[in-house]
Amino acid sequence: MTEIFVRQLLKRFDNGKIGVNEVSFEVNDGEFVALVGPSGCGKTTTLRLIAGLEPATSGEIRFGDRRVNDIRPRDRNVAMVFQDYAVFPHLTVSENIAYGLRARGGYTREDINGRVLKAAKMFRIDSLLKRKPRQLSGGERQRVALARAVARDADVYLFDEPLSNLDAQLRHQAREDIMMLHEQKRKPTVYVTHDQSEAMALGNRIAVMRAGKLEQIGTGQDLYSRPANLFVAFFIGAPSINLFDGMLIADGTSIYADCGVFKVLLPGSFTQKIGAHVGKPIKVGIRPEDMHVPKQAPFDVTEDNTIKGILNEIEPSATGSIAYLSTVEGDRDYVATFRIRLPASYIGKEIPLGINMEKIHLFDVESERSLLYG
């Protein structure tokens, strides 16, 4: 069994910039963990530290019981697939796949040839073994890199945005190839991507990074349903979460979130967690999936925590429509933008948007921590 243990990992570059700021997490044997975050957040640097391509300023990296901080990259027994595939232009496909085996040593020529052919067949490039990389498409070069990884018996598998240079159709196929590799090897795997949908599809768990720090790690469902802070809530989910500036106000024993465009009664089960924040500004988050239009027609139903207004416009998108709703609260008239999937037939109609209050999110403005799950 092999696990990856990262403890208080710090990387400070020569110019003083901190790339990774005391990050800690672990990857269990056979687990696939996706590192996600915006560009420059430190996810690729973290991967390079694990691989040994960058020296850590402080902290510890262990593969099982073995501390690897001071071990050369080639001796860590890591298979890594890079963003640009890192195939050698002067070598044939067969020689590229065999490179890691020959560099590590300990394999006979017959063993190497057998592993190369098996890996090439797995990724459908066995007919290309005598070609050079310049004769291959981007998708074929990517499969060469995957075949090189699968040919080895590595302890750890690392991927640095290996699909970013492929078009949508090739990305889908390559994603299946990566899952096939992982299913065969069942080794701890760390996969860096900026694409949260890719992370959701591949990762057993997802680690969200920002500005060199690890914000939260958990299953995709954990991050979506119980985000620890405002950043995770907004980063995870497509369409993105709806966010509104608001204030917690009390009316007797009841607590409301007053967002100007609407005011909603919060569940009594929230009282213990949010009571101390009454009278303070907050951010209110509502997932598109947690809003709905009541099915009854005409729209004359009365429902608690319903936002009413006229739907002016719907912008279609690949991940879900964006609805522009003119809302009326008492004598106040506002225009609010809600990310929610709605049919175009609702345009021009006055509709109610019901909210699943058990799934609403509340965040402290200063710390950005979740008042419910932080």
Second form
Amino acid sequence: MTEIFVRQLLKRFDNGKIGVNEVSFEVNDGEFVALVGPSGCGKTTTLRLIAGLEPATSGEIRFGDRRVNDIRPRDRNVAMVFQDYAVFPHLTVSENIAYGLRARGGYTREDINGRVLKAAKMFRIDSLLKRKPRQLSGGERQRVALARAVARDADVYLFDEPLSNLDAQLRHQAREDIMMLHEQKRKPTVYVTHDQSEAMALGNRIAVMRAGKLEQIGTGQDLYSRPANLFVAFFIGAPSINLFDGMLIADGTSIYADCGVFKVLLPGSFTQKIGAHVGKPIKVGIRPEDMHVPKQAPFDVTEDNTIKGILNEIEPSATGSIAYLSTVEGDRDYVATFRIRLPASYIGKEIPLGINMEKIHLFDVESERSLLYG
Ligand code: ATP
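Write the structure block of the form predicted together with ligand ATP for the protein whose form predicted alone appears above.
Now the full complex is given, and it begins with the chain already shown.
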């Protein structure tokens, strides 16, 4: 049994820049954790620290009960697949796959040949064993890198954006190849990507990083339904969450979110968590699938949770359609923009948009923490 334990890991580069800032998480035996976040947030640095390619400034990395901070990369028994595949151009496919086995030693020639062939068959490159990497397509080179990782019995598997050089179709196939590798090895795996949908598709759990810090770790469902802060709420989910500036207001025992474009009654079950925030500005988050016109709504739609307005336009976008709704609240007119999937037949009509209030998100404006799940 091996787990990866990362405790208070800090990396300060020679120029003083902090790449990873007191990050702690663990990857259980057999677990696949996807590490996501925007460019420069510290994903690759975290992976390189685990692999031993960079020394940590402080903090601890353990594989099971073995502290590995001071162990050389080759003695950590880590298999790593990189974005550029890192296949050796002067070696054949077969030699590339065998490389890790030879470098580590302890394998007989027959064992190496058997493992190379088995790994090559698994990734459908057994007919290419004598070729050099320059005679391969990008997808084939990437499979060589995967075959090299699977040929070995590493304790830990690390992937650094291994699919980013592949087109969409190959990427889909390659994701399945990576899952196959993981199914077979069942070792703790960390997979770096900047693509949240890839992370959602692959990871048992997802760790979201921003500016060197770990913002939240959990299952895709956890991060989607219970984001701890505004950043995670916005980063996870496509189309992304709708966000509105608003204010928490109270009327007797009821608490409302007043966003100008709409005012909705919040569930009584929220009161304990949000009561102290009444009178303060908030950000309100609503996932596109938590808004429906009443006849489609899978939840009760009432006056208290409905936004009424005229649907002016639906604009297709890469991440889903964007609807522009003219709303009237009190004596004020607004055009509100929602990311939501609606049929074009609604254009020009007055529609009520019901909100599934149990699924609404409320964030403190200053700290950006969720009032409900932070
Ligand atoms: P990307 O998705 O763009 O690959 P990333 O999340 O993997 O980004 P890292 O490569 O880990 O980010 O970099 C984290 C931060 O540390 C960045 O601001 C980067 O500029 C900085 N950094 C990385 N390597 C070094 C280095 N050797 N010296 C100084 N700063 C570095």
